[in-house]
Each structure stands twice: as C-alpha cells, then as structure tokens.
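Read the single chain below, which is given as structure tokens and is the form predicted on its own.
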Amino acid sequence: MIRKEVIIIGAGPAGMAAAVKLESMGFRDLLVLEKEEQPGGVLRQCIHPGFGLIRFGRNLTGPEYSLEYRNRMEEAGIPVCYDTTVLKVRKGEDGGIIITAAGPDGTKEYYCDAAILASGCRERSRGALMIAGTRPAGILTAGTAQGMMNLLNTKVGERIVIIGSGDIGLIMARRFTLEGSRVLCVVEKEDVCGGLSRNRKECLDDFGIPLVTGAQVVRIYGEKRVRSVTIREDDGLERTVECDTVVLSAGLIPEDGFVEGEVPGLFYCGNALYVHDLVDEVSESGEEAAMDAAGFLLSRGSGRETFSRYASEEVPRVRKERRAYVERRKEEKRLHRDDHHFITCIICPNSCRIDLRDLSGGQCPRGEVYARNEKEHPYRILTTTVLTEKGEPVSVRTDVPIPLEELQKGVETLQRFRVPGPVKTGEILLRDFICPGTNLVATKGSTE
C-alpha cells in the first residue's frame, strides 16, 4: 500500500489548486490521482475565451487556465499520476483513507490521512432525460461533441438541435455555426436562460439562434441516422424539426459514485461539490478544500505551522467572501439572467454589469466603452482549431477581440490554413490575421 499525506482526485482546476494551496502551505508529501494522460481535466476542449478574469485578471482560453496552473504544479514539484482512474473510496480501520485506483501497472491501494474529491461532473444522458425514440447515430452530449471539434477537428453533423441551454450547449451552438452546421434551435424546458447572459448574447443572439423555452424534445426518430425530432411546448403544441444531429446539454451529475459511505476527511470541491458557473469558483473551491484538509490534519495534530496563520485569519475571511460572492451570484442572475437590457463587462475582473439603455453600473470608464461597443459595433475574440501539415490539432484564437461581422471569414480562411512543424502554446501562428495589428495565437500546441 502507497502512503501519502494527502491525496487529491483529479487534476482539473479544483485539484490543481488545491495541491498548489496545499504545497504553499508547507504541505509536501503529496500525490494528484489524473484519469487523463495529460491535467486541466475539461478545460483541455474548452477552445473559448472568458476564463481567468477573476482569478488572472485575463481573458484566457480553457487550455491557457489550464497551463497557469500546470505551471505551478510543476514549479512545486508536485507528483501526478497520470491514465489512474479511482475505483473506490473507503474509510480506513484505523481512521485513515483507502483509495484504490486502477493504472497503466494496474491496480494499486493507496493510504492518506486526507483527501481531496476534485473528480468533476459527468453529462446527463439520454437515458436520465427519458427521451422517447429510436436509437439512431447522431445523438451525443455537449462536452462529447466539443471534444470531437476541439480535440479531434471532428464535425459532428449539418443540422443539429441542442437539447437544455447549458453553458456548454450555448458554446457549441456557437461553435457549430462558425465551423458551416446549422443549428436550427436551442430548446429549453424552463422558462429562462440556463446558461450566462453573455453566453447567450455571445452564443445566440449574435448569430440568431433561437431559444425556445417552456419547450421539451420528446420523441426522435430515425434509423441509421437521426432523422427529425417532436418538440412539445407548455401549452402542449407539437411540431416536428427535421435534422441529422441531436445534442444533449441538460444538466451536470457531480462524479461521486466510486465513495463508499461516510469517508472522514475527505473533502468535496469543484464541480464534484456543485456545478459552478464560472472556472475561476472551481479554483477558488479547490483552494477551500485544500485549507479544510490542512485543518482536518492540524486537529489530529499532523498541520503544518504555516497552516497556523490561515486556520485563523485566511479560511474565515475566504469562507466569508466566497459566500457574500456566491449570493451576489444568484442575485444577479435572478434578476438578470434574461433581461437584454444588461450585458456583464469582460474587460476586468470588475465583471460590472452595464445597463445597456443609458450605459450606467460601470466602476469604470472602460466599461462604458465596452457596453457601448456592444451596442453599437460588437468585437469578439475568434477561437477554433487548425491542422498542422501531419493532420495534429491545434487549438487557436486571436490575441485581441475583431469584428463580430469578420469571426465567419477567419473561421473560412483558417480550415484551408496548415501549420508547418510542430506547434507551443503561445506560438505566433499568423501575423495582421483578418485585421492589422491581429495576431493568430496557438493556446495548446500540438505535442502538448
């Protein structure tokens, strides 16, 4: 059996924070448990911009979040075990913890005193949604498809209905439409928006997309292929939709199942606590959970003196913050989270809301600038995949924001585009790309 101090499930932004927190705080004799050959856990598909403004003050691409933190983990020297998918999770006899987790050498035990679940969230299917229907190809979840396009360069059909209007739908809809599919609606059950009011400004409204609510899928057909599908609404009408591809984006299930009953010290953050909006709270969870563990060792006396300073000045004032946060949150999205009158600014980590009729709640000047931009002459970062000359992917984006009317045009030009030789995360791809003074960056390179 492997001995540790401390162990964390999942290299995603919940784990790679904690252990980064964790190390800071004097803890060493750790070890990160990674299902993937490589961390960033989802964030390695997410080809977008709009993560980091909190936590970087950046605007970054799922890959760049991810590289900050892979940075720092190698820097710290933290071990990871890669291609190691946890089986089990149990109390140990003596009050310790068991993990098993199967891995390229098989199967081995691990022991720690404490654990950290950064194990993520996996996909409502099909199946959970009790869709009536055939079982034709063409049927597939927000995140599988994702992958397929950012990861694989993969197009997954041409006329496409999004189940649920989840972040992660939204993006997609986006995404599909820029790379030639149609995508005919986003149908929603609620009465509102389930994804960010920027995702849906960005994702739908740019593009006329549109969003049916109150409004479920309840039947598909087709044979080998997906060939229509039944949309009933509240008001109980039906209409059928003729299409080839049909996407889940209806909900997240925290990934828990492999925990065996009431584990003592083992604390739960990310998405495998509760699905968060934004990234930049995942990491932040992942921090709590790693100075919750920190004071689960110091109560059975093996803490660390450094963790002295933040059991009593840093956890009540981060706990304190984090939930006046999480509340200010719900607040807005309640009373904004379909009022087209407010846009949220992604100039800082500010993240004023702007309201769009008179260009008022902005902190700062940079705001009103921004809003009106929207208003009048929207800009938009372009992000999307290009092949090197051997067929590798590569994840892309401008290095600043271009018309919104241009993102068509740059997504044409670049599936013709081929990157010869090998590829590194910030590379200058293209110099003057679609507009002077706009430069194609790469945001994951081909060998990484």
The other form holds:
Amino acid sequence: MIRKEVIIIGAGPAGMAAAVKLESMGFRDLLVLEKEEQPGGVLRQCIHPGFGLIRFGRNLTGPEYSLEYRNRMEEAGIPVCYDTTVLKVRKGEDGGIIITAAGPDGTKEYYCDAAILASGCRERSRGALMIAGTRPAGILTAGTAQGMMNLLNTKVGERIVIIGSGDIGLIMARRFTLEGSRVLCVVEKEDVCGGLSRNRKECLDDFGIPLVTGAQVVRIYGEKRVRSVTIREDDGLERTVECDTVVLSAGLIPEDGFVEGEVPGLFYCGNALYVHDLVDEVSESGEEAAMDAAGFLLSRGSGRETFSRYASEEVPRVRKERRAYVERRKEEKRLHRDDHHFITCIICPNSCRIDLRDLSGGQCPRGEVYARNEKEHPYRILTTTVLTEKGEPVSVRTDVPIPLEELQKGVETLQRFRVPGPVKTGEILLRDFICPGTNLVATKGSTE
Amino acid sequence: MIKETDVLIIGAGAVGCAIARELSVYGRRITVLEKEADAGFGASGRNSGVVHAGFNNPSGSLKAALCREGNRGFEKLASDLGIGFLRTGKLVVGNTERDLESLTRLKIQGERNEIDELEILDEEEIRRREPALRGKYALWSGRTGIFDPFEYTLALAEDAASGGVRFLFGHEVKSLRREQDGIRVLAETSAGDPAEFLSGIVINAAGVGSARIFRMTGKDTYRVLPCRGEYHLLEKGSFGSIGRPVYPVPDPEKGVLGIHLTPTLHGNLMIGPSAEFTEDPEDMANTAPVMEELLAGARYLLGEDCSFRLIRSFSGIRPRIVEKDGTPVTDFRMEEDPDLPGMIHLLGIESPGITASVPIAKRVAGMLREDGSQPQDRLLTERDRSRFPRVKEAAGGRMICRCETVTEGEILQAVENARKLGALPTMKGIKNRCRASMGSCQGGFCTLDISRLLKDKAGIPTDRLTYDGPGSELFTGVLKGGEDQ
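So that was the form predicted on its own. Now I'd like the form predicted together with the partner chain, please.
Shown next: the complete complex, the earlier chain at its head.
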C-alpha cells in the first residue's frame, strides 16, 4: 500500500491545475495518477485553437494550453505515475480513501487522506442512442475520430454524416473538411445547436456545412462499411443520405464509474463532475476543488463541518443544477436562433452581441473591429498536422490568423510536407507561410 | 490446384468446430472452410449464451436428448476447454392461471425428458430468488446455466487446431460435385480467388447457410426461413440482482422462447431475442419497432417503471429450415445424402444447438465410424492446449480497455491466437477473444490505443485494420503523406 496525503486522479487540465494549486498551498505529499504515458488528457488531441482566452488571455491550441500546466507541474516537482489506470476508488475503514490502480508493475493499492477526481468524461456511444440498422465499420465517436486523425495520422472517412452538434462534432466537421473529406451534414435532434455559437460559426458556417436541427438519424445501412443513413426531420419527412462514415457527437458523460458510492474526502472537478464548455473553466474547477480539499484536510479533527460543492456527496445535486443551467441556456439560444444580423464577439469572454448592420453592441472598440472583419474579410488561425521525416504526426498552427479563404490552400500545401529532424514545441517550421510574415509553428514537439 | 483432404467441414460455428474437434482424435486430414474471417462470427456468436436444460423440447426429439446430454456434460467440457461456465438455474415466469398451466405442462415435459431440478415456485419464492422480478408463478430449472458463446466456439476451434485440424477462413463454398474418388468442393476466397478441394467426407455445418449448401447437391428439399432475433446489451450492474436467465412463458405459436433476460458471465444483462421472419439471411440489422418491443418485453418481467442503460444492440439469424412445402423442420436433422455418399447435412440446428453442439459432433463422428461407436473423450481431455494460451494468462503491460480492464498483453495474445488458428486478426475477433471494446464505452476510449498497439506491435497498419474482415476497413486511409508511405 502506497500512502500519500492527496492523490489526484488524472493529469488533464483539471487534475494538473488541482495538483499545482495544492502544491502552491504547501501540500507536498502529492501524487498524480495518469492512464496515458504523458500529461494533457484529451488536450493532446485537441490541436485546434480557442483555449486559454480566460486563463492566459491568449488564443492557444490544446497542446499549448496543456504545456502551460505541464511546465508548472514539473517546476513544482509534483510526481506523476504514468500508464496507471485507476480501477476503483473506495472509502477506507478509518476515514481515508483507498484507490486501486493498474500500472506498469501490476495492480497496486494507494491510500490517501483526500483525493481529487479529475478523470474527465466519455462520449455517448451508438448503443445508448437506440439507432436502428446494422453495425458496420465506419461508425465512431467524434473524439475517437479526432484522436485517430491527430495522433495516428489516419483518415477516418470520405463522406461523413455527424450525429449531434456537440462541440467536438463541430470542431471535427471543420477538420474533416480541411483535410479533404466531405461533411454532408450535422444532424441535431434538438431545435438549437448543441455547441458554442463560436464553433457553430467557425466550424460549420465558414465552410457551408448544413446543420439540420430537429432531426434524427433513425437508421444506419451497410453490411461491411456504412453505406447510407436515413434522416427523419421533425415533420416526419425522411431522406436517405449516402455516406461511408457516421461520427457521433451526441453527449458526454462524466467518467466516474470506478468510484464506489459516496467517498468522504473525494473531490470531483473538471468534466468528471459535469461537462464544461471551456477548458479554462475545467482548470478553474480543478483549482477550486483543490482549495476545498485543502480546507477538508486542515479542518479534520477540529469538529468543524466544511462544505464543498465539489465533495463526493454533493455531486448529484451539482449535476442537477448544471442540467437546469444547460436547459436555461438552450432557451436563450432559441430566442436568438433566427437572428442572422448579430454575431457574438469572441475576442474576449464577454461575448458581446454585435449588430452586423451598424456594428453596434460591443462593450469596447475591439468588438466593432472584430465585427467589421468578420463581415468583410474574416481571418482564422490555421491548425493541422504535418509529418516528421520519420512519419510522426506533429500538430502545427499559424502564429497569426490568415484569411479564411486561404485555410484550405494552407492544408493542401502541407499534405506532402515533411519536417526534417526532430521538432521542438514552439519551433517555427515555415516562415512566410501562405501570407508574408505568417509563421507555421509546431504546437507539440516530436517524441524523438 | 486441388487440395485433398479426408474430411471437409463447412462452417466454423460452434457445431462445425465441435465436429472438427471430435474428429481430430482420428488423425485424419480435416479441413474446415468458413466464409467469415474468424470462428463464431455467425449465429454461434449471436445468441443468449444459455446452456439449456432441455425441458422446452418435445419428448422423444433429438433436440431434447442431445440438449440433455450437452447440459449434463457441460461442466466437464468447460473444464477441459478451460472456459467459463456457471450453473445459475433459470426461471420461466408467468402471471395468469393459464400461464401456470403452461408452466406445469413444461415441467411435465421436462420430467418426461429426464430433466431433474424442476420446480414450480410461488410469488414469494420468486421474490426470494430474484427480488427485482415481477411474476406470480415460475418454473425453476436448476440445471440451466450460462457461458460465453465467443469463448466457447473459439476454444473448440483452438482445440481442434491443436489436434491438427486446418481452418481456412474467408472461404465461401460455391458448389459441390460427386467425383470418382470423393466430393469436389469449389470455394471462393474473400479475395475472389477460386479454391478447390477433394474430400471423401463433406459435412454441412453451415448454420443459416446449410439450406444453401444443401441445394448445391441439386435438390430443393429444404429452404431457409431466416428468423431474426434482436438483442439489447445493458451496462454492467444494471438490475444487479438478476443472477440467472429469466424467461416469460413461451408462446407455442411462435416456436421460440420469448424475450428474456440473460445475465452474462461478465456482469452485463441481455434483453432478447425477438423473432421476425426476414427475407435476407444476412440482414442482421436492428429495427426501431423491435428495439422498443424488447424494452417492453423486459418491462413485463421487471416492472413498468424501469429504465435501461443500453450499450449495444445486435441481432442474429436463427438457422430455421422449412421443407419445400413450407413444413418447418422442428427437430435437428443429421443425415447422409442418399445420392451423394459421404455428404452429411446438419439442418435445423437452432436453439438448443450450442448446448447440444458436442453431442451433435459425437453423433456425426458415430455416423462416420462403421461400427457406430463414439470416440474416446479421454484423448480430448488430455489434449495439449499449450499452443493457444488463454488470453487472460497473457495479462500485462498497459491497460488498454478500461471498461473491461484488458491489457496490452491480452490483446496481443488475442491477435496471436487468431493468427495461429488461421484467422484474420480483426477488431471483432480481438473483442471476442479478450473483450477489449466490449464494455460501456464501446471502443470510444480504446479504439485509438488498440489501433496504435496493433500497428506498433502486431504489424497491422491502421489503414488495413478491419472490423470483421475485408471490406470492413475501420478507416479509409492515411491522412498525411499517404502516397510516399
């Protein structure tokens, strides 16, 4: 049995933030358990931008955001056990927590006084959606598709229908399109888009990908590989769309199935608590859970009751509140659904709604500039992958936005490009890429 | 080139593999042809996984006799094969006086079939054994059990291969012809190439394809009437207390056992199967009305207010056979073709076909021996099984599938076992052997890790990886630098 004061389960954006916070508060007897061979969690495959606007005031890609915390964690000297999968979390007899985890040297038990659950979430699978039809190859979740493309350099399909308009599905719609696959439509059963309006705009509208709301994929055809799907709209009208791939982005579920009941001293954060919209919020909840865990440890034995919304026993209530919030927000989206004259400024998190007709509505002048650019000549950061000479995919971005209409050309230019030698994070791979003065930068180094 | 063999078995389902294993002790050249990429991809892997007691089958039928024999021998068989088996008992539940009559009739039939441990239970006793269950009356069968049909079929196949049987997968039989020195069988490989065989004995164990093979002999005595059964698989721990199969009172009109609940050895619960006649014996789709019907069937047993956490729906086709005039073949038929000596057809091998698979194999072996005697079990019990280690024994390395706690070592052993059998390593074959991606995320997390592992350590390029054989490539190519790789 390995004894630690606090164990953090998961080294993603929530777990790393929690670990760094605990260390900064003077807790030194920490251990992070991570199932992968490196930190970052799902951010490792989220090569697109849009992260860190709140926390760092910069528009980062997933690997870049992850690196910020990885560096902090390493500077603080917090130990991490990689390749270690937690199988069970349960209450110990004397008030502590027992964690069972399978690592490189077999299955071990860990004992701690408090623990942070930062295990993220999983995607809803086809089985849970009750879609009729066959079970051929070519049906996969958006996250799997993202990992296969960005980490394993694999093309997942040519003609794709996306079920559900969750954010990962929208992000993948853009990625598929830029990489030469055709996204036929995104089918959403609700009457509003599930993902953020920013993603709806930059991932679907920018590329003319149709979002079919109030509709469901009711049947999948194909024996060996997907051949087509039947889409039924709310008015009962059905149509069949020929495709070879179905990508599911129809909900995320907190990953906490290995926790046995209520565990005093266990604090849930990030997407293991409930699914957040932004990674910045995920890290924030990690820090808050860390502070509450610290409070729990410091007040132990004093007879004082501490309250924390991250505590294991509060989880059902907090999730219920979150569901109510999501419903309220859906109502708001409904109100603005047909409002084509407005855009939401994404320069800062204030998210001002600006009228495209007279460019009014912003709280600061940047909103007006943003809206004018969006209206007249939109610019976007390009993110994609390139191969090293040894065939390893590494993620890259342009350091500044380039004209929207140049994105496709940018990706095509890089199709056969090979980076010579090992790549370091932040290294400039190409200068004057597409536009003069624009650099192509590696957002993640190669493993060599 | 014509390949010569002594015995040619068509079909690598439970029955084909059991026959191959049974015959392997004679030291003859035995070849199994299977159109799919691996063993157990047909009906053998698409059923409830129940070892039946034999009270459902008419007294005096082969089904009743062979099911009873299979049931009695299953502990020994499971221990010989090194596979899981749990004698859980089973409940057939009813609510009305009429149901009670039917249950009593079933019990009498069972007793006539010499099935012991049958008992009629009242409401209180039902509640005591299965608290989640609703029902006034039940027939209890203490002899019924559960097993893993994938594990079972593969273990039979591996055992046969250890005894020298040669398996050829991706070989679909196209025609049969009588020749001077045996029966000539023409097959087509999944690559589209012809493959010819000459064999003294040919055994048609093609399950749902058995009528098609039969018609290749030039007669139209039988045709297949595909009867599809759909299932839902529930997440582990659903209705946690259900520890044994629970059936409704069967509807004699339909000739099937009705939508029932079956726990798996791994802690899931299955709902199904339905029974619909379909046109196409290959159409293994799930349909919206039946998916609802299954849930209604489960609610009948568990109460109206329960909800279900589904992780997968699937279906299988019962190899139901009818005679030319439409008369259903209700019993197993095992017969040598009078016009084609050496050609043995196994027809109508549906439920309880898997329970009876080894007794069926023994009968077939008896048919092939002039004195009708059956082979010695001792030789099978003592068989050296070291060539195909159980995948669990290879556990080690990184945890790849979190839901089912499957490690790198087990996945690589699954690939190796598939290759040694002559099968193409596929995602489905790997799943059937070690359960990776069979859990509640259904591969959401581990598809990437499995793909990477297979590429790095098993020599399977990601763009060549298939779900269940050629044509079912999981991905459509490489993303960057495809041309020069």
